[in-house]
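Below you'll find only one chain, the form predicted alone, shown as C-alpha cells.
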Amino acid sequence: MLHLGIGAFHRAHQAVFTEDAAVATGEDHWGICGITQRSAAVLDQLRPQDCLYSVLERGRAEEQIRVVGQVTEVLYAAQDAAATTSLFADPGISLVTLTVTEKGYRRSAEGGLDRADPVVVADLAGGSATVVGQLVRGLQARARAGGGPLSVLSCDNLAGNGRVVEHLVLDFCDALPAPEGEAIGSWIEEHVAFPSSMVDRIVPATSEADRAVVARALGVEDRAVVVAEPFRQWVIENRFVAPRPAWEQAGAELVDDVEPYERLKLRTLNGTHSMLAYLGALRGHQTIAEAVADDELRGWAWRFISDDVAPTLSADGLDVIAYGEQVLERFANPALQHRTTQVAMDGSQKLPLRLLPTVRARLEAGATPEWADLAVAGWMAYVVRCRDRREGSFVLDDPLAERLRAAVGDRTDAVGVVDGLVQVEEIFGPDLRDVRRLRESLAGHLEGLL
C-alpha cells in the first residue's frame, strides 16, 4: 500500500492498524510505502532506522512501547516526484490511503478544487506537488500501464471523505484539456473506489522528554517516536475494488455507512477539541489536560456536548451523551500534554467541519447554539490574541493568516471582529455571515472574552 502523508498520527493509527492485522492473519506483505509532504523531516528520521519507530502509549496509569515495522520505504513528494508517479502504476500497489489534514486538499470555498491556487494551476499545466495532483498523475501512469483496480481511502478528518477525494479528483480531470482529462476520468470512474473512513486517536506532538523515554527503555536512539493515547478506532466504508489488508481482524469496524460516526467524532470529538484549545489557550492553560481540569471549561464543553451537539445527531442513532463523556476523560488524560497552541492550528479550515455544522443545525430547528457560539467566540478571541501578539507563544497558525488578519484589521470591540471574521466566505459561507441572532450571539460571548 502506498500512503499519502506518512506523518504522526498515520503512524499511529492506520499503521499500527495494519501490522495487528498482519499478525492476526499471517499476511505479512502488507508493506507501507509512505510519501511525506510538507518537509524531508519523517525521510531524515526514518530512513536511517530502516523505517523502524517507535510507538509510546500513554494512559493515565502506565505507558508501553513497541516497535512497527510496517513501513518499508519513504518517499518526500517534492524530490521524489516521479518516482511517486511511478508507484502507482506497481502491479503490487492495491491500494492508496492518505492523511493530509484537511488544508492538504486545496478545496475551494464552493468545495471543488481551488483552480485560483497558483500550486493547483501548476499541476494542471503537467506538475505533481499538490495531493489531487499526485493521485491523478499517479492514476494516469496507471491506466498507461494497464494497471487493474485501485481503491483510495482518505484518513482524515472530513465529512464524507472518500467522496471528497473523488470529487476533488474528477474535478482536477475536469479542469484538464478535453482529451485528456476525458480519457483518465473514464478510467478513473471504471477502476478506482474512493471508500470514506473515520479515525480516531489523539497524537500529541512529540518532545525531546518522550524521545528521551524511548531511549532509556529500548537501549537506542529513536528519532521517529510518536506518542499516542491507548484509544484508537476506526470505521471504514466496505468498498473497495482491489486487495486491502484484513483489518478488521485488527479491531477496525466495517460498515456500509460512515457518515453516522464522522458526524459523531467530528462535531462531539473535534469540535469540544478545539473548543477547549481556544478557550482554554486564552485562560493560559498549555494542555488539553489542563483545559479540561479547568471546572469552568470542562462544564463549558460538556453543555456544548449535551445542548447543541447532541440534539443534532438525534437521528443517527449512536449514544452522543455516553460518548461524550468518553470523550472528556480520554482528553483529561495528563500524560499525553497535547498543547492548546498545536489543536488551535489551521483553524479556517476545522470550524467548517467541527463547530460550523453544530450551529447551522441548531439555527434551523430555531434554537440558538449558545455553547457552540461560545466555541466560534473562543476562536475570534485568539486570532485577536495573534494579531496583537501579546504573548510570544500566540502564533496564528493558518494557511489564511493575512485574510484573517485583514479581516480583524484594527477592530478592538466585539461587534466590529464579529463583523469582520463573519465575511470570510471560505469559513463562514455565504449563509452565516447575515445571521443577526448569531452575530448578536457572538459579539456577546466575544466581548467577555476579549
Ligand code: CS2
Second form
Amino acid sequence: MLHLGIGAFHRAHQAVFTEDAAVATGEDHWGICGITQRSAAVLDQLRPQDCLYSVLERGRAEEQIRVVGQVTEVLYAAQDAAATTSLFADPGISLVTLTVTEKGYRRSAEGGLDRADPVVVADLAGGSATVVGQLVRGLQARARAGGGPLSVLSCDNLAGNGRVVEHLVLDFCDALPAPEGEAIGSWIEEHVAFPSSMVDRIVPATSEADRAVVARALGVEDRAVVVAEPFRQWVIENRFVAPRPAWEQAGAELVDDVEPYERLKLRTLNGTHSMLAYLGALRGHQTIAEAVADDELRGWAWRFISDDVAPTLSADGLDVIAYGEQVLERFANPALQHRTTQVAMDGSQKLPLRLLPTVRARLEAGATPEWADLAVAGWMAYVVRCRDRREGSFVLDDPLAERLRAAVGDRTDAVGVVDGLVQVEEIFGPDLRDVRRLRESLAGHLEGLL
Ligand code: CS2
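Switch over from the form predicted alone to the form predicted together with D-mannonic acid, please.
After this comes the whole thing, all chains and molecules, with the earlier chain placed first.
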C-alpha cells in the first residue's frame, strides 16, 4: 500500500495494525511505501535503517518496545514526485491511506478545494505538491496504465474523512481542463472507493530521553522511534474495491457506518484534549497529564463531556459517559509526556472539527454550551497570550497565525477579542459571529481567563 503522511501517528497506529494482521494471518505480503510530505526528515531517519523503527509503548506501570518492519520504502513527495505518481500505477498497489493532519487537506472555508491556494493552482497546472494533487495525478497514471480498482482510506481526525477526500479529489478533477477532468473524474467514480475511518492512539512527540531509552534497550541507535500509549482503536467503513490487510485480525472494527464513532471520538476525546491543552497551558501545565491532575480542570473537562458533548450524541446510541471516563484516564497517564503545546497546535484547523460542532448542536437545541464555550474561550485566551508572550510554550503554531494576529490586533478587552476572532470564517463559518448569546458567553469566559 501507499501511505501519504508517514509521520509518527501512522507508524504507531496503522503500521502496527498491519504488522499484527500479518502475524495473525501469516499473510506477510503487505508492505507500506510511505510518502512523506513536509520534509525529508522521516526519509533520512528511516532509509539508513532499512525503514525499521521501534514503537516505545508507555503504559502507566510498564513500557514495552517493539520493532516494526512493515514499512518497506519512504519517498519524499517534493523530491520524488515522478516516482510517487508511477507507484500509483503499480498493479501491486491496491490501497492508498492518508494521515496528513487536518491542515494537510488545504480545504476552503466552505470545505471544498481551495482554488485560491497558489499551491493548488500550481497542481492544477500539472504539479503534485498537495495531497489532493498527488492523488489525482497518481490516479491518472493508474488509469493510463489500465490499472485496476483502488481504495483510498483517510485516517485523519475529520468527520466523514472518506467523503472529505472524495469531495476534494472530484473537485480537483472538475477544476481541470474539461476533457482531462471529465475523463479522470469518471474513471475515479468507477474504480476508486473512499471509505472513512476513525483512528485513535495518543502519540506524543518523541524526545531525546525516549530515544535514549530505546538505544539502551536495543543496543542500537534508532532515529525513528515513535512513542505511544498502550490503547489503540481503529473503526473502518467496510467499503473497499481492492485487497486490503486483514486489519480486523489485529483488533480493528469493520462497520457499515463509521460516522457515529468519528463523532464520539472527535467531540469527546479531541474536544476535551483541546480544552485541556489551552486551559492547561494558560495555567502553566506542560503536559496533558498535569492538566488532568488539576482537579478544577478535570472537573470542567468532565462537565464538558457530560453536559455539552453527551446530549449532542444521544441519537448515536454509543455510551459517551463510559467513553469519556476512559478518555480522562488515558489522558492522566503520567508516563506520556504529551505536551499541551503539541495538542494546542493548529487550533484554527481543529476547533471547527472538534469543538464547534458541539457548540452548534447545543445552540440549535436551545441550550447554552457553557463548557464548550469555555474551551473555545480558552483557545482565544491562548491566542492572546501567544501575542503577548511570544516565548516558550506561547508561540502560535497555526497555519492561520497571521490571520489570527490580525483579527485580535492589539485588543485587550474580551468583547473586542471575541468580536475579532469570530469573524474568521475558516473557523466560525459565516453564521456564528451573528449569534449574540454565543459572543456574550465567550466574552464572559474570556474575561475571566484574561
Ligand atoms: C490530539 C490528537 O494533537 C491533537 O490534536 O488531540 O492527536 C489525539 O492525540 C489523537 O487524535 C488521539 O487519537
